[in-house]
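The form predicted on its own is given below as one chain in structure tokens.
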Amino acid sequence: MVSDDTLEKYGLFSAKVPRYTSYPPANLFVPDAGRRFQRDWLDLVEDGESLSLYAHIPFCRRLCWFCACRTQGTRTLRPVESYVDVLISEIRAIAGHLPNNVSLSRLHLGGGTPTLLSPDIMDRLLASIYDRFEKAPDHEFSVEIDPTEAAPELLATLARWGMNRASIGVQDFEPQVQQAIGREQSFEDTNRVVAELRDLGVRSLNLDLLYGLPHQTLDSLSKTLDQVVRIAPDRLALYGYAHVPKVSKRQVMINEAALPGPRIRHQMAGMAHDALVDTGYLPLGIDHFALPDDSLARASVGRTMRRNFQGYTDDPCETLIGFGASAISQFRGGFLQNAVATAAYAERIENGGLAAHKGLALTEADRLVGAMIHELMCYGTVHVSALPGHQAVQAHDILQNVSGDFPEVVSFDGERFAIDPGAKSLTRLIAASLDSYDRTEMRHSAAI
């Protein structure tokens, strides 16, 4: 195991770096790119192509203080129903720019709280999607579920439409921690919804956990892990809490003095990793775990696992189209993000346009660095021979320089660049050393 002194030397306990769910990261997207690129990139989607779709529902009855997602509170379904009307209009508009024979490989509903919708509203939304996109043979339909906002009738509606994957946010089961982050959710409520999902035939379940939360300790996190293992999810995501109150204003509700320091955060991540591996989960990427027979674990073993704005995935699609306010799309040409505010998003759609606002067209340099960062984030290694031939020489020189910056934790023999498994916690920092963009004025989360 690499010593804490070495990790500190390379900045693990002090640096702030991107999470690299994309390269370049979303905070580098530029205004008005949507106007320039969206129609052209939609028109370049190929006949017969399989697509991945994401629909964003940016509403919650309660706003969890830890969350940095683009969401807003609501006490009634009136604004939600109006928003879904606009969302359906966007789906129709996008579908009008695509070939008639594209198919739908992945559909993901996220938020916010998708399970806030009534069965009738959910029926309308899903009908608008499946009326225009035929399911591919490998079709998967996943939904983010809040157990405190998941009526049995709504879950049954989702199952009727074919939901076969569900993702449940847990964060931590310790009551003091839950109170400190504004998210009270008992183990019993969570386990009840899990049982309902399994009774409905949902074949894959993911739980999201956080370490580094206020009042969280090694003991409390260990107790949460024991409860999580009793639920036996197929997949787990274990993220480090990102305290960025300048970006997410609601985080000012969290007492910074109650947050564990970086060294404790590092111990939490290591303890959780060991506990889950001892229970039979395989570690994937930098912060995911899966049972060996899960498709994500198989994708990791076969080096077909990918990383996008939803984390690690076995989604094979080259094109991801995001619907809704703030949703991000990925095309062969680059990235686009819809207008963030729901009012601005609705105005664009209602005026007969498309919703993309910010974005970035990829350069050849972006593609090369993005490919290397992707491999590091997924597997901790980069194979020069796997890159396009015209980029191999440039990649070799870049990796040679980076290996010189991290001599104690990185090896490079001219073909295979690899991070020492004991230094996996440095992955984002090493990826950042490949990044050619200036990050000095950007706000990122802690490296651990």
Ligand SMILES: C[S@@+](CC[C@H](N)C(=O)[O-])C[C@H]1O[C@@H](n2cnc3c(N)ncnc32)[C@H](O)[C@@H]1O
The other form holds:
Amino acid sequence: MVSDDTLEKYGLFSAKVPRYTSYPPANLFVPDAGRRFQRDWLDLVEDGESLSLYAHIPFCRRLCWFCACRTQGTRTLRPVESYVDVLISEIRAIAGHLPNNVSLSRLHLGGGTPTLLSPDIMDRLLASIYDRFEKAPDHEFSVEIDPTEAAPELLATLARWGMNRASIGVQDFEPQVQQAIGREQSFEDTNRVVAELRDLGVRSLNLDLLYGLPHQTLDSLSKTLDQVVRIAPDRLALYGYAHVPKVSKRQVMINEAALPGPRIRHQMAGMAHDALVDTGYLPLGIDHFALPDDSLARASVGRTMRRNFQGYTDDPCETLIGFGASAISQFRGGFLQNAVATAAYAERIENGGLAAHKGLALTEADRLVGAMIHELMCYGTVHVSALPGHQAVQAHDILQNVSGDFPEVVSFDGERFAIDPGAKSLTRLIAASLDSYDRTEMRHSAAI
Ligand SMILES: C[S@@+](CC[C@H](N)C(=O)[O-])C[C@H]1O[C@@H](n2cnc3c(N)ncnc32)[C@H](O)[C@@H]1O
Ligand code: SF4
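The form predicted on its own done, now the form predicted in complex with the named molecule:
Full complex below, order starting with the chain above.
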């Protein structure tokens, strides 16, 4: 095991670094650039291509204090209904720019709380997608579900449209922790929704958990894990709580004095890892776990797992199109992000335009560094021979330099660059040292 002193020396307990769900990270996307690229990149989608679509629903009936997602509170469905009208217009407008014979490999509804929609509104939204996009043979339809906002009629509507994967927010089951993060949700309610989803044919179920929450201790997290294991989800995400009140204003409600420090956070991540592995889960990437027969575990073993804005995935598509306010798209040429504020997003669509605001066109250097960071975040290793061929010399030099910066925890033999499994917690930091952009002014989350 790598000692805490070594981890501290490399900045694990003090550094702030990106989560690298994309490279370059989204905070480097350039304002207005998205507008210029959007039509050209849509035109480059190929005949017969399989696509991945994401639709963002930025509304919640309750606003949990810990949450850093782009969402807004609402008491009624009126603003949600108007928003979905705009979303449907955007889907039609984008579809008009695509070849007729594209198919739909993945559809993901996220937020916010997609399950806030009434069955009628959900029907309209899904009809607008499935009328235009034919399901590909490997089609999967997944939805983010808040179990306190998941009416049986709505779940039945989603199942009728083919929902076969779901991701449920849990975070922690301890009442004191739940009160401190403004999110109360019983084990029983969660378990009931899980049972309903399984009855409806959802075959892959993910649970989100957090470590580093206020009042959380090693003991309390261990109790939560015992309950989680009883639910036996196919996949688990165990994220470090990102406390970024300057970015996510609602986090000022969190009592900072009750937050565990970085060394305890590190112990929590390690304890949870060991407990889940002992129960039969395979660790994937930096913060996911899956049962060995789940498709994500198989993708990890076969090195086809990927990382994108939705986290780790077995999604094989080259093009991911995001609909809705703040949604991010990934094209062969680079990234786009829609206008973030709901009003600004709606204005663009209602004026007959497309909604991209920020964007970034990838350079050859971005592609090379991005490929290396992607391999590290997925597998903790980089193989030079698997990188874009003509850049092997640059790749070799970059990896040689970085391995020199982390002598105790990284090995490099000229072909295989590998992070010591005992230093997996340093992965984001090591990825950050491959990153060639200046991050001095950026507000990232803690490295652990
Ligand atoms: C967009 S939320 C949607 C979840 C759904 N609305 C619910 O409440 O169950 C997806 C996940 O992001 C994660 N998340 C939100 N805020 C976070 C933060 N500050 N730090 C780390 N993860 C966070 C949580 O684990 C959450 O379940
Ligand atoms: S955790 Fe879910 S329900 Fe809570 S504010 Fe975030 S998106 Fe909304």
